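Starting off, we have a lone chain in the form predicted alone, written out as structure tokens.
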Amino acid sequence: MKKTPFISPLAWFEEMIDHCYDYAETAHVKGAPIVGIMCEYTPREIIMAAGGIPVCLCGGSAQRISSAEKHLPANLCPLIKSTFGYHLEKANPFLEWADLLVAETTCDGKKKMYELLAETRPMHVLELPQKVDDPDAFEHWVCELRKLRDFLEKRYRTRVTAARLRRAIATMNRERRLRRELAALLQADAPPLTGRQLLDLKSIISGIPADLEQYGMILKWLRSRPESPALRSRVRVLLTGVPVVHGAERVVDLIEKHGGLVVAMENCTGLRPLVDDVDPRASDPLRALAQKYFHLPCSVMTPNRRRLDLIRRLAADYRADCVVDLIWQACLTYDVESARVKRLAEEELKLPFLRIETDYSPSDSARLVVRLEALFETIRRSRR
């Protein structure tokens, strides 16, 4: 009798593109409307509770960026490049299904791209204030939230109500807590799994059941694996910085190959959107959401110490032996804050630090791979 090939639960996010498609495709057909978004600030729980299928647009892909590049600066940011690339080329499905795009003024280098978008694709565009610790501020972002639902309610004919939207909170949290949960298992010594695979786990479309579904058993055959002696030995990385989107991870991939174990991420691709949850409880959870929202800590905020908050609990709690900061060609932003990182890694943190300013491009493979060995080599040394 043949053996029935074992199959990894792993393997099901190794399709997420198919799945959200097909998600996705069922959707449209249904009369759900497709809603591109640009950024972790925009609240998927209202598109969610308006009916709509909320999808991350942000491109990850090298290939796309020469078309975009005959209309936006060669020295912008790639991740803004390859998102336009997608645009001009009509090469993402989900991009084109898309009956709406809600952007946010984060970094303006997005914020001129939308105004291209915008030309030929319908967008509302939530003005992020950014002035973190203002309660003036804050009352802004409450309205714009507003806003964002009063547009929403009359372009799909519908109430966003208070029910829904705790509805919506409610799988959102859920799908938070069970991703945290899968980050905390490489807290252990020797954990079940790399940085590289936790990073795959996520999907472009928020609230899937089936994602959800997917997450509980894959925390359960985790938890019963035994440890990896393997793992142990690598050197435990704090990678900060710039998201790292669905294509894009070639940076990961070079450390986690040349030594390292990526144990936390503390980016947007990461933990920052996971750690904190939406009250469920509050009176108003439209207020509750723009709490939640506000304060996440990009480096687009000032002040922004709510970010180094976070990466000194990180490498608390995932025990870090170094850390990286990754930055994207031109990201001002946190190429300014670059400094602070090391700063407080260094001093603070007693911890080895390592900059690595790229591109989607793999060009600098080689000299990023000396760098990453030389800095594992010197944390090898410090152990002997």
The other form holds:
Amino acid sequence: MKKTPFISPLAWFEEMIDHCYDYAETAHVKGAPIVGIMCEYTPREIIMAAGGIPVCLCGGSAQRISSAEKHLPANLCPLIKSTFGYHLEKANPFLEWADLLVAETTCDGKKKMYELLAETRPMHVLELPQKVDDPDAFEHWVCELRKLRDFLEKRYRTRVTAARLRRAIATMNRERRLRRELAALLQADAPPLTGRQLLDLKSIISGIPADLEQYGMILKWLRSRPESPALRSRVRVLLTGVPVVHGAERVVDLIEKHGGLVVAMENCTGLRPLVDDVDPRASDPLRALAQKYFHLPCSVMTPNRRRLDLIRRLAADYRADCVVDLIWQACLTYDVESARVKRLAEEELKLPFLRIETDYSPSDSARLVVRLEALFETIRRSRR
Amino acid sequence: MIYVGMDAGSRWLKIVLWDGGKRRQIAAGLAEQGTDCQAVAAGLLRKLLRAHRFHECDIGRVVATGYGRNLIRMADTTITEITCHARGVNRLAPAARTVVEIGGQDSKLLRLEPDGRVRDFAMNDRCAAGTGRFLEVVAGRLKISVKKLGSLVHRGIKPAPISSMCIVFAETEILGLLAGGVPPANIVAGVQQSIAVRVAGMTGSILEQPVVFTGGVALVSGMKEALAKVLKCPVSVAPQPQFTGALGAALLAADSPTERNDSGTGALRKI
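I've shown you the form predicted alone. Could you give me the structure of the form predicted together with its partner chain?
Below, the chain from earlier opens the complete complex, with every other chain and molecule after it.
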């Protein structure tokens, strides 16, 4: 190997899409099925154990929205519209390679959009029960995952054995552990990276061996780095709410460009899917998977106490100065649940709370900046 | 030393000069916004300085706030309207616990701690329906000046219902009302009520009194009454309501001469 100038280990994930593209293309050529997923409730492990490559297809591009609005209502979540826009424009190569989509009945907007997708693309829908504390609901979810397993076995003429599931679980647990440890670096007073940098350290395809290796190297490198004193004076923000998918990081950028530091992300692109692993020694690995995934605290669940518990825990562990609740426009469940998050933040945690409802367009950036700066000014002034 | 607060709003730029030694306001002035916020600010500041026989070198610090705060190069730092209005109102009405501020494109509601610090705030997002811009559109449609709008409204007038959530559609609605023979006074009362309802929607469950009304729209007669009626509590208008942001900025400039948000350009100040 020829000598190259120093490149930050973080650079690997700057080309995340390219890496995923190469990985998926190679797999595709070899005949491994690309399976599109659109929600963290879908256990990647089952798809991996069936020999498939699960790829996250959630749209983060504002550009795809106008074509989607020809078919979908304008007043709908931008994530749903963007995902659907990619479908219409055939602009997402991963979706075009996908042999199958595994969708779920999380929110109504997605559920009905999936019906439109399913008109032209093979799809398997998981019915997600929403009474999270009801044992019958859990059994139903176990049943749904069994049906997915059987469906994949039949479609790909393979066996999803317990051993293969355990291998996939081990891979995903390893990835979760590495990403958890990276996120935990932001517990420091002067962390070696920003929340925005952390947000880039994920991939739309999980379990790529090269990615896992890079996570390890990045961890080692970041742990050896001196503290960043500049980050010490920032206001520590706990971001909660909707996922911040690739391409839709505007609000995180605004927070960090105007005096904040996103120390923890309680959402599906942050810590929420990472905090719990799947029991690798469970006698029934499928049940163990159901156990982990069913308990993800998305606002579609009712009641969703686990989300409040997670916010409590993260606010303490990451010493948040405030809570920012991000809601994509017209996301009803997060929007309504925001009242409970506000109460938790202000009354119990005694932390200032800011609710941001927005979409992918930058038209309200200047106004969001006023609100964020005012929040940070208020926090700084109360410290004196 | 004098301290300068500049509030670069969407329609008007306001400046307050504050005497740090004597702790009093020296001057307040405003100029209509044009295409070059920096030039408008410099022109107005020069005018105010000359009128009160001050020179650039007398200026201790400049704080800019408002929509165009980042466009003012002579500012040492920028502070948001939220913090500035709270500071300004706290000076003028120290007991205030709730501040309603309605400007050209903005409406805000601030809740203050007993010591005047901001507890929390709400503001309009992607829509200007509950703001001064709404009144401007209506005044234009009725062919009268914004200032005279309120004089149309008398006690006992029944506000015409304005239901549109959007200024553009509200204009169409108003045309319909006029065509249907509804008197302009009822329409103005209806618009004022609709703005008040919008702002009241920001209060949440608890409204702590006293409530102080500020921002340029507080000058429009009838608005205070419309707000008091909807909020169901007394509302007082801040003295010089269009200047509370600029006053707050000047006071904050005097409060902490060393605090800086971003790279200060004070040393290179050129008006």
